[in-house]
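Given as structure tokens, the chain that follows is alone and in the form predicted alone.
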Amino acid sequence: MDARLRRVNKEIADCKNDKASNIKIDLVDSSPFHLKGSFPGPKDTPYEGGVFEVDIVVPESYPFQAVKMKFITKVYHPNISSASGAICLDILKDAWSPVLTLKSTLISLQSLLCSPEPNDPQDAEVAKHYMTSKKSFEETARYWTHIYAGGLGSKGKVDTKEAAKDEIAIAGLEQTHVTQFEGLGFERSKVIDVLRRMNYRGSNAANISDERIIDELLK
């Protein structure tokens, strides 16, 4: 057994055994060098009630190369993209140490769901709204806990299906706004796109005047 398997199967072991950090590590084939991994959203966040899994690829030079992970639940967070599941951390990164474990990451990861850092992101788009409206950013935050990671909604629980089709929600946006250009005969779709993309959000809509929506939905 190479020392990498056995450093491997050490810490899948030592993780099962560790009850009180609800982190878990599961096999998602027959090879143990491609993981699944889990955690509770943190306390007192958008995230709390939420179950988020990773997905990790130990590489041949672990531990002195770091793994790979990335989120395989929809996670609305600065860090993390909203489209792939990728990490902005500087410990998959150039700060990787193998005095690191998975499970010590899998926390590192927990932690970053608590502090965001809107200056370095991951998503532009939901940094933006992070950074000019946060009340509206953690509604969405919550939304998204509630939809993809089995969360309590911001307005309690309600029927997933419904609440999956509900674009305007997912996106951050407020549906009054996207009703009014709706209203000019512009499909809710591309509505939701412009609004999204230029961040037409919060007090933040005020500085973006209706012509220049309006230029955008007519591209």
The other form holds:
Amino acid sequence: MDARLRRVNKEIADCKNDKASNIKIDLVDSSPFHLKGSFPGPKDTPYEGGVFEVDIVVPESYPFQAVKMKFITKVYHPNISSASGAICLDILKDAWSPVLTLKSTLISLQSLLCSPEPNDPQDAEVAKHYMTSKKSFEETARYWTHIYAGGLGSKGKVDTKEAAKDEIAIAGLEQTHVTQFEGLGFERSKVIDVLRRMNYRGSNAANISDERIIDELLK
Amino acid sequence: MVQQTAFLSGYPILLDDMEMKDLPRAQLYAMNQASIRSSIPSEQPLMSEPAPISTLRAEYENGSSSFVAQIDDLVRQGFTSIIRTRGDGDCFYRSLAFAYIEQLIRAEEPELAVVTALSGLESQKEKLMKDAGFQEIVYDLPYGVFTDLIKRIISQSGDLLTSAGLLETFQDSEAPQYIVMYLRLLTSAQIRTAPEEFEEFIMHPDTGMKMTVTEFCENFVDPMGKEADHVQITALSRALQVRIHIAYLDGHSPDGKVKFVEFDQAPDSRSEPLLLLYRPGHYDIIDKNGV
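To complete the pair, please output the form predicted together with its partner chain; the form predicted alone was given just before.
All chains and molecules follow, beginning with the one already shown.
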């Protein structure tokens, strides 16, 4: 008897039959222990309109130990690593219990998108952005949803000016700030990197002197 | 005391001009205990063979006399053996499950005992699980593992469950994990469906802060490895319809007697209680019939 296999198969079937929840679980290959989950971004959040994919690994000792999940889709959120998709959520760690299922865990991820916890961040830079200016954070998160999670349709050809703007929006920065330092002769990608790390956004921009930024740019 | 603590933390400091005989008695005792412990494999089996209760006494003979007095009191009351369980936070549920099934195996009329137990489990499942908000997908598998094992007590097809077979099952298979999970679900469901009876007693076990019934169940009943206390034991006694009597071996009894704490939430109070032994932070099974 492989109880883990029986439970996971039931969970996958259960999710297929439940048309109401919008949560999907699909096989990645032939193994039922490596799966891909997906769900729509919640309404009235910057993630609305996107579809978010999650890599799921069911460990040997499931359901006694937590399922492993990380975002495949890039997400701009304080509790999700913008680089790796790693998730900071208690039920994926020590608050796991066998009462939770793949579907209920995916629903918890969906609600994590509704309620960021910037005080317990997975991505410190994103959390800083959120704390500095929620409005600016939401613009960036919406932009990420648009380009990484959105049904944008076919990607048309992008002119270089447009692509450059993208890079700035992805970093959650302002065009004028970037061009200001670019004008001093620094490479655009370097400017973006430094301004992002220093959280040069909203009211925080006034706290950072141009000298400090130039020092960083010269490093 | 400071020295003893320092030693127990694993960093003994023996000054150059000191010899063993110069050490305080307490420290010698601590060293002795530590050497006993280090000779035992760190992973205790989930469930050990029954051992004479004298082995428990031997553990304390060089230590606390009040523990020894309480163990002698257990012997006077007719207890002969102890079945140890691994101290992994699931020991209460695992011990209770084992004692519960063992009691069915030993029943004078096993057929009747098993049928009664199964119908009780079935009706409690129907009564509690859905109302508690648990999904069938979560509880039907552990329920199946638990009841399949019980059915084997009266099996006619060659896989009859004996006491020895029960011990073997609890030593190495995934069954005990699922059974522990099911008892946790039952406990949780009982608390969640009768919150008014429990909320007064519910608090965070470490901080003593008030918590809601749901928070308590999600954090201290549902997850594996979380120890059981009065609230959980009361709830499980009721949900599983069993009497649970626990001998508290705490070394604090002025007259050397063992205090039994009795959880008698079963409707049929004539049934024999399941007997466990509690030492601070850990549960084992004690028995009058073994070894």
